[in-house]
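Below, in structure tokens: the form predicted alone, a single chain.
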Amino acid sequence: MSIGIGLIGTGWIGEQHVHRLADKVAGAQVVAVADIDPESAGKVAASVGARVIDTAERLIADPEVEAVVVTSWGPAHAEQVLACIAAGKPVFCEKPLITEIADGLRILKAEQAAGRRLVQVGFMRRYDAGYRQMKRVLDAGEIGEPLMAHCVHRNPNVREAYTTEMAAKDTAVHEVDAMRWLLGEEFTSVQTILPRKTAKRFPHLQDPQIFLFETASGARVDVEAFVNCQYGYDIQCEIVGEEGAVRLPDPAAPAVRKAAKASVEVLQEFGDRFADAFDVELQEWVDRLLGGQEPSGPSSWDGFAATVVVDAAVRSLHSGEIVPIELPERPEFYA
């Protein structure tokens, strides 16, 4: 038994997901692919024996397509997700779910009107083994009430098209969702701090940046985003509670002892660090759909809330002030 999946957007992550669905995810069959670049779509579709459909709208409407994966350009996500909801088809949308707050409200309204959850957002950290171990520790109350969290998100370098605002919107957004999930509460304010700039950056870029968040209960979360650290892709997280602390484990790697030194290799790409999490994420999504169940992963509300938070961080970037994060009350539908 399998479910027919159509994928929109055949860039790097789209191509990765096509092969993940075809080769690793049981119960998934990629039946159709669409992209604004016909050559890219044709190449990716041919690699898995799928059809090319010339537009996202036609792919969503195609009767062979039972569920949709959206990996297109971020600003196109909202309309494509809304089209899936209108068609009654489950949709897995890579982040960002939205780039405009108003579009998030439209998606929330449309999904609630449909009467069932159809949308899952691709925040893969929730499927990483280390983050899941941390979640179990926190939910069991093993470290008491959380007081502080310290997060690090470092990349060896970024392309020239990367902008200062992307540190919040594309980089720290992963920590935003992970911390909302781990702590089980929303952020209420944020301040963006600008340390001394690294010389290892493009001239237009402010790097690194630090985001200081406060949660509804008064816990404090700091997130370092440093996207030209040079040495590798390094994700760290520690949560400090009243009775202890829990730290995200580093990826398993052999320790090499040679020439009077002991060393452990540092991964260089986010795809390497979270490859297993991507696999688990899509397998669990497909399993839920095959079982006739609604998606259980990050919801439309999670995608909406993350965008509200990072938009506030960008406002703080420009003002230097502490910016309140104003979220509407979460609908019971997403409880």
Contents of the next structure:
4 protein chains.
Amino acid sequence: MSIGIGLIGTGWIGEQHVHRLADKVAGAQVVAVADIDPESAGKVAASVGARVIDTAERLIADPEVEAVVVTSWGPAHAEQVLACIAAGKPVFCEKPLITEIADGLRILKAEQAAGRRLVQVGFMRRYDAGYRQMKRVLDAGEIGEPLMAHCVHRNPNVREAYTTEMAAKDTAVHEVDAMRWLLGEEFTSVQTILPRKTAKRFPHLQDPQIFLFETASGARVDVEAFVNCQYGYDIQCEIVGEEGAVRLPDPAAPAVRKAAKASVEVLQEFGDRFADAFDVELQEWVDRLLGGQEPSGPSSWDGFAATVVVDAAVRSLHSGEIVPIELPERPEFYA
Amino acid sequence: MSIGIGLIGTGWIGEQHVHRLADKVAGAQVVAVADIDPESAGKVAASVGARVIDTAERLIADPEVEAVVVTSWGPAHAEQVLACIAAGKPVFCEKPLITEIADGLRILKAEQAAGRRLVQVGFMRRYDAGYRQMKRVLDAGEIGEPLMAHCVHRNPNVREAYTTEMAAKDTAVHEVDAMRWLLGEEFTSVQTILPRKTAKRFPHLQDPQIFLFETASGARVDVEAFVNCQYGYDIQCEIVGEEGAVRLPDPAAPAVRKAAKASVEVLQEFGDRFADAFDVELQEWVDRLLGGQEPSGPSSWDGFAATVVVDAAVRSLHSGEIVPIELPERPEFYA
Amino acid sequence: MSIGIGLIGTGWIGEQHVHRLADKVAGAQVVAVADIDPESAGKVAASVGARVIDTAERLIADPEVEAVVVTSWGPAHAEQVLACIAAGKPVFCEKPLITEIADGLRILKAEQAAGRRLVQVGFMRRYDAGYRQMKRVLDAGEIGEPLMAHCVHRNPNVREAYTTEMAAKDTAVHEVDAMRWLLGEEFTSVQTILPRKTAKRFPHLQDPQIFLFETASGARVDVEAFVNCQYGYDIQCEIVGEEGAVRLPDPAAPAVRKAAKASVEVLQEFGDRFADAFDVELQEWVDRLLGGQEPSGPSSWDGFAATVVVDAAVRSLHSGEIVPIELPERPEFYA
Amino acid sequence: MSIGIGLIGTGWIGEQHVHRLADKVAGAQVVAVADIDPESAGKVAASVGARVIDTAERLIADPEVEAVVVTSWGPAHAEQVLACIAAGKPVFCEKPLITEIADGLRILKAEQAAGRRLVQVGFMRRYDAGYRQMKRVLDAGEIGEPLMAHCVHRNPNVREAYTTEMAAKDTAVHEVDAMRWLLGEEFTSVQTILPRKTAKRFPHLQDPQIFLFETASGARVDVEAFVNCQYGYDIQCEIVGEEGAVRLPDPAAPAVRKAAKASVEVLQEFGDRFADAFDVELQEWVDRLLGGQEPSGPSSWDGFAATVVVDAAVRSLHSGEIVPIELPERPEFYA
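Give me the form predicted in complex with a further copy of the same chain now, not the form predicted alone.
Below: every chain and molecule of the assembly, starting with the one above.
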């Protein structure tokens, strides 16, 4: 038994997902791909024996396509997701779900009107083994009520096109979702702090940045985003509760003792760091669909809330002020 | 595209593999199962929509069965593997491949006569991420020529049916295979050492035991097998070379600071410790078959050699002497 | 050869220092003690064969007293230190050097007038092996220019007399000194952030608190002070530079694997955590004096600057605003 | 109050101890030194203001010398220790106490005749914080009855004069003492195992070696001695009991993340690894003497037993056989 999947957008992550679905995910069959670049679409389609469909609209409408994966560029996501909802087809949308708040409201409304959850957003950290273990520790009450979280998100470097705003929108957004999920509450304010800039990268870029969030319960979450740290892709997280603290493990790696050092390798690519998380994410999505169930992963609401939060962080970046995060009340539908 | 698999033996590991193949391995379809207990076979078959076939022989012969997984009890493995070879069907056989040396010689002969590798043996550690990272470190020459390996294999406890001989045959056999693979050479002698027995378990059982192996190059491998260590399932390994040392990582787990301790959980089950390894093992086996390739995992030779080694360890257990390991020359076929 | 030391204030830390000087520090002899409580002074004096002198003034003036250790209560420090300077005697003063900024200016002026460094302030972390190793890493340029520091200061709990202002004045002041020393620059602003309070302790107390400092170069230092964390006395610190990051080690402790956990003990007392640092601090102070050298440890300037910084943190606590830190220019004398 | 110490033998360790006693140990005063090389004695004496005495005998007899430290070359130890016993003066003797078994018996007899413990042997590991923590864990019963110990003793390299026999006599002897102390029982047999030799060092030397000891209770202790491991001075130890296991901590060191590695430094010198242990060892010895107590450290019996054990290890090295360790019954005096 397998489900026919159509994928829109055959860029880097799209191609990764196509091969993941074809080679690693049980019960998935990529039946069609679409891309604004027909050559890219053709190459990727050929590699897994799928058809090329010339537009996203036609792909969504195609009868063989039972579920859709959206990996196009961000600004196109909202319309494609809305088209999937209109077609009544489950859609897995890479982050960001939306680039405009108004689009988020339309998606929330449409999905509620459809009467069932059709949308899952690609926040893969919820599927990382380490984060899941932290979640179990928290949910078991082992560290008591959470009071603070300290997060670090470092990349070895970024390409020149990376802008100062992307530290919130592309980078810290992962911590925003992970912390909302782990803490089980919404963020209410944000302050963006600008440390001394690294001289190791493009002058246009303010890097690193620190985001200081407050949550509805008053817990504080700080996130260091440092995307030209040189040494590796490094994700750290400690949550401090009333009775204890829990820390995200580093990836397991053999310790080598040599030349006066005991060392472990630090990964360089987020794709390596979260390879298993991506696999599990899509496998669980497919498993839910095959089981006739609604998706259980990050929802439209989560995608919407994350964008509201990072938009506020960008406003704080520009104003230097603490910026309140104004989120409408969460609909019961997304409880 | 998928391959039709028949599985023989629906005990614990068989049932695990059926669900692994059905739910996690892309490109595999369990089409048939057989077991000496028809009820067990029926239940497992029903859970994945496979047929029950009443005997191993008929299952192997079934035209829908393109490849076979053998998870029956150990003494039955050799005949079932030989039947697969005779039928020209690829077979994945759980360890042990053989319980009698003579059977191993028959399998090696039959497979060579068949002219291509048909057999893979279920030494799953070669698919564990940590061991694979160690292998890369060794093969890159990072620690120079290996001189010693220190291994630890601990279980929290074993059932009463576990016998003193099983420390070599069922427990240390995993280290035997892993070290043969990591070091790339054969073992030439073994000495079994009997420390003071733990009082925490059955009086009939000599536990722990230490196995001291020598390899063809003179490297020394010591393996502590302690199957009632109480605290957890714990696999440790350090390889020491002329220029450095490398250590198998513990599984990644979040550190919790609480009540005057900083602690990480120690797993209790080998099935949890090597869950990913089992998945990768079967996925890679299926991928090779789908790609029309011979299996690349542990071969008949590896299964045969491991049994020769642990048989010698058992002789040393009884004699108290250093026992030479007499292995015929490895056929070119298995180079 | 040994130096005669008089100690003022035989409370907890005073008694500790008396025994440290008597039993562990080579070249020191405690010749006299004074305390406002004659009984306490008498008991401590008797334990090491020292004389009791009835007032601090007379102790400082006593001809046998070649150097003074001030461990009286904080508000008395400034006058006692000034008296030592007036007497031309080296003085080791426990933190805080001052409780009023004006006193600091008087001490700086008096010491400069004396023409040589007479004062050392008891910021013992500069003598902790881990911090010293970090300092070597930083000074060797291994991580490049520092951009951020993340500090954590946790106590298992505090007594009821501990006030909200003490989080800055008594607790984070240690990080203030350690970071000024490690980074080699002054702090220029501070923001005190008040997370959700722990319910595990006195309602009057805002605990935890986060202090966010900026330095002259624009580096950012965040300090979590959480003095009722329940689980232990836990000091963490990571400094992030342009090319790498360095982290303060936890105290070495044997890992115990037992009952499904691998755990190390977390210390409960700052006295245990920094026992060696206290010893080294006083030994090096005595060694300098015996060698006829000025003290090389934290200076009057360091004691003054730390108080200016934590005073600003308290103002931020009350105002909720970012508070600039206005420090006069550092005299050449303290370069 | 201080004790006048005379030191015999101003080689490397002697000079270290002189400065340790002069600069770091409270209550000790080096009053005299002797060495067969008068120039060496003169230089060391001058550095701490001690007298040179021309022979060991005269130094021991000198009325200012209240206690003796023996750091001469090994074969001279026994006579000098015997002379101290005859003079009724406490003596701290660096290892080895003896190089001939017969000398050990004479020392044991003489000390018992003297009626009180006068001799302490310089096995400094008993004063290392990590080993002491392990001892507390063991003595508290946390891991239950010990069944096995796995020890590793690695040096980066040794000079050409180091012989194959020294792996037991000079290197593994530290583990012999540490394990006798930790386990609280004697060793009963030893087997020396010769792995493939490293090619990184002198051809005359069999390096590494593994020593496999049995204790009176049947526990097994394996010791890897690898003195040209290239990468550092590395001491590891795990003790495995019926209910858990405990591992000696590595020295605390800051982790540096840089250039795709997270690394900590590995020390290169045993003098650095055990610097604190040496300090504590002499401080506690001096404290006992100042307190009018017999020494509490490793006794003549411990020094004797260690030599008996490593002599047997050397015999096993030559014979290739398991060699029984024949130790007379321990006199009550040393209980």
